[in-house]
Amino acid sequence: MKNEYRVAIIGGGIVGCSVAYHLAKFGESDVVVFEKDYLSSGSTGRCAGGIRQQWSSPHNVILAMRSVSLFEKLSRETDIDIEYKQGGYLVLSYDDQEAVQFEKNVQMQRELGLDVQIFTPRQIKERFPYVNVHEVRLATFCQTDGHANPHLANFAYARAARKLGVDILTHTEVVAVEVLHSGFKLFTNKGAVRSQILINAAGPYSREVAKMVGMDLPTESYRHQIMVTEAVKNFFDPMAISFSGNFYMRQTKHGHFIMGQGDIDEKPGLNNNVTYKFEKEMARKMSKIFPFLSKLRIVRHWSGHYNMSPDAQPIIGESPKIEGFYYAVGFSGHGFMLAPAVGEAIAQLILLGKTIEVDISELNINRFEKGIVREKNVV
């Protein structure tokens, strides 16, 4: 560890490597991220490993386009297979009023550019015979989403920033920091480093490290749990997801179905437990939708959190008040998924003063002072 770096990212998930390898990239390696665990140790490592572009936020649909075209390409960037497949995301809706939503979703997502289908029940069980569609009102379907395993593509990005001469240092956990006339004094568990620029990745504690420098970041974080099974041939393709259900499934490439749900009576705060109780709706509610699911085991169970903000999207940008303190954070469950053109954003920003690809200026901690506009889609 050096005394001194142009940059220091806390969070060693796969945000912060992705900010990261993208600087390293763009000619700044000049780099360190601070771990206080072992990489992909939080919510990277415990999610599902999801990427879609359906959303009900325009700026959320053009982050995961973008990231999308990034994941595409990610395993022969960085030569590691990071199990990426565009199976499709399955959007299905049981509420009248989502269906309808859901339309006008699909007329915006598409005039951005997204090829998304809108499927009857007909139409869903003719492609999907294994889905139960009793109640299902229609579906959403873009075959360009897809899922990865979220340690390798994590790994992918660390590994590959390392070799661009990155320093990444894990077990490493920042204390407490110091601003200064001109940049900042981080204090760790291994001794204290100079930056010029701090950046916040830090998913679950993204308030905490904010707190560190005098600024209140309104995210808040939750529980999530989830489940998986053992492992059978591999059929099922798609990502299937409900909103109105409050579930969401896929397959690995091993063969294991992974599905998780939210919980409405979840406190705020960081709790790593897992009770019965969602084994048991789990298992309830996936086998009537999913019936060859109820003569499969479960053989693991833990918990993740997300990190939300006021309106479910991520809250990404330069602090209007501290000066060259960044942060990528808030993104309410779908940090893996949009973490690669968030990188690049968060990257471009810094060196450039200015993103190229997708415009993320509206994403900053300002848009509150507007007014909230949530994004619906999600779980």
Second form
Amino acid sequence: MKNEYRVAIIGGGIVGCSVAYHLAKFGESDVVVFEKDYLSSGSTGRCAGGIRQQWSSPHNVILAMRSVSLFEKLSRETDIDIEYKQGGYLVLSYDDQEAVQFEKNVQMQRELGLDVQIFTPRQIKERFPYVNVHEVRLATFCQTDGHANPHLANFAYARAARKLGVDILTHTEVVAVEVLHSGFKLFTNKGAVRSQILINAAGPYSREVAKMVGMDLPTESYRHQIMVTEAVKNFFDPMAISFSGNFYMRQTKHGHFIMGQGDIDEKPGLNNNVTYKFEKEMARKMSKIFPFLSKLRIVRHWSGHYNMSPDAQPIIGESPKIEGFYYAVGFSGHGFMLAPAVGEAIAQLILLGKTIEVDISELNINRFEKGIVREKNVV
Amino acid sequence: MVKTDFLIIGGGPAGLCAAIEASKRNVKTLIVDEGVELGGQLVKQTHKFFGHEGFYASVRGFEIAKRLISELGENVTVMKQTTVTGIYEDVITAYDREKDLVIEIEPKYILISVGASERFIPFENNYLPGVYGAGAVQTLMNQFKVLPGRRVLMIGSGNIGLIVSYQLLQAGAQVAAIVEIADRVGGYQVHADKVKRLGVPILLRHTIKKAIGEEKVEGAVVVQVDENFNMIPGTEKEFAVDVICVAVGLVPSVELAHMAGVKIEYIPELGGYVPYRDSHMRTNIRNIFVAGDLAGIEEATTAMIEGRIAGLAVSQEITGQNLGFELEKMQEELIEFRSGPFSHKVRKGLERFFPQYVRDYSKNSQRDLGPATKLRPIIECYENIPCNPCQTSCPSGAITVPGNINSLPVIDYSKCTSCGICVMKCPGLAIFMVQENYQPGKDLVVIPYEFLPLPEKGETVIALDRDGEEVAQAEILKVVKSANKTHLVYMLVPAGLTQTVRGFRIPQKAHSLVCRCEEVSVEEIEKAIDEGYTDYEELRRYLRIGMGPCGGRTCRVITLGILARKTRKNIKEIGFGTFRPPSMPIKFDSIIKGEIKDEK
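Let me have the form predicted together with its partner chain next, following on from the form predicted on its own.
Next comes the full complex, this chain leading.
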């Protein structure tokens, strides 16, 4: 650890590591990442690894499409196999109103250049015979959606960033920040460091980190539980997901099924415990929709956090009040899949003062002054 | 009371074939069988059969059973798990084990095709658990998929001893040695060659002296014998084994035949006490027939022919049809099969009942090894056994088994297209292919291979000679998978070894696993730590340590130890990670069932 860096990033999840990697790739390697625990210990390492472009908000679609083109190159670029598979996302709707909305979404997604299909229950059955389509209204499907191993993707960015000269310090917690006339002074459990620029990529801890510089970020963390089964032979290509049905599931490269759901009774706050209620609800619901699951065994169950923003879209940009303070937070459960594009955009914003591939200006905090249009496609 | 025209006791190869012939002629037939499935010993046989296509040559025994069963007509009734317990003056009784009741049967004709039981030999401590008959080993291993032990000593080098040794090796056990009291191998040379090239020694003029162990077999003492089969003191050898498998022959099961009044004679060439019967398999009792091993210990093909003869003879009497032509054809098959030297004993034994005939066969084996520049088969078949799939499978007519089926095959290399089908088909795995100077300094050898895992293209393996000795390193050129599970492995060996290399071994990767669920080795963990993954949780996520069904019960502590050593930290300073529920894998169904019970 040096005494001074141009850029300091708080958070060693995939967002922090992606920002660090892209800064270094564009020529700025005077960067440090502070991770209070170990790499991927927060939301990244607990997520299901889905990579989806089918959103109801155009910003999310654009960001996700850019992410997909970066994910496609990531294994080659970093020399770590991130187990990326474009098996598609099958989005099932069980609700008439939602089905109507899906058709509108698909139109918007197609206008943005995304190849999305609409399947009737019969078409779903033909293509994915292992899905029980009882009560399904329709499904949308995008083949270029997919999934990857979040740990490996996180490690891939970290390793590539380190190779380019970035310092990534684990078990190094930033406990306080002093906003200087120009730049910041960070107090960590391993000593103090100065930086010109400070980036908040702290995932579930984003609000606490913002408070250190005196900013109130409107983010709140909610626990989400998730579980994985024993491995079986690979046969299930897509990520299957439903907002009205409240579930998602995919099969990993190693053959395990990983799945989860949301819980509307969940209170905001940090909580890493798990409930048996979750397993009971999942067992019943999932083995009905995917009958082959009934004989499979659950091997592990854990929880992580969605860092929610008021409209379920990420908050990305530079603080209008504190110069040099950037954030990429409030991903609302979708940080993993957006991390490549967001990392690239933030790096460009810092180094060039503007982004090139995607416009993220609408995603800054001041959007909430105009009112809130909530992203609907969230489990 | 069950009434039937034709009762067949024992649904092995003989009984099934009799039933097929009877059912073709609409004879109401009942098969009573002890087993959980029909087929007798066939269901345990995983090797390809000798013979010719008409009697399923080159097909594996359990598959022959399936084919025979599929040929049974609707007029055949089957009682499984049922044992005929007596042939009384008034009635025949059978005990149904599933229903736990005794059934009475009144048939017009009876075929007793109950086979044989295993011969046993006395030796010290032969009552210890771990001493098995070869049939029991086959039942456990091939029918119920249970390996009786890890390391086996086989007593007896007849075909059963050789075949079961090979199957034990296929199933992953070790065979310490095959012990044979005679001065030559009892079974076919091709079967012996199969186990020899896998490195199993065959100890001739040896026998077992005792089993070692208190509660179960832990070893065996083997001793040399003189020409009078007396043990020679001071020649004892000890083997550390957990199974002693006894394969010293079979004894016809004559109990039921004797109860029924069939004349029993002592004919050692047929296996000891055997029932009298004529060439149509009829005993001295007009309506009682015998076939298969009960009629004389032989093998499955002749059992099938005898079964067909009995089935035809019974059908002829019941239906009044003249089946003379069909019977004549089957008699000719028997003569054909029994003309070779291995049937000498059987012929001698049967001479006691009726005259025996033989057909001439050729003893000329292939001598020319063919043109070195061509990929071509080398046939290592030097014994006159009744078998000809090499001839019948060859698409270009290059291989001939001249005259009688016991003749040796010869090959016309100018007609051979190097297709390899004969290599896949040969039941004795006695055909290889070679080509000299395939690449500069490299010869090509093609091996028939029936083990898992298959080697992969490009993999380096250790080439073995006919005695299983290592001779060189070889490179796998390609693997041709075959539907009959005799796969062809093409490998490159150093020049000059085409007539030496006859097998290979995949070298064991010498690594010690830390996480046995996900197969993560010490080396992989050390490498990951060197790459900078210095947290237990990072290692877990990077290498999948502890992500298997056990949840890291054993590997966690070992990994922490490696981490402490490599990072020079005290183990207390390293986070030990998280334990996640459930602590054992739980089925979705079990959760749902519990919930439903709760609701009630």
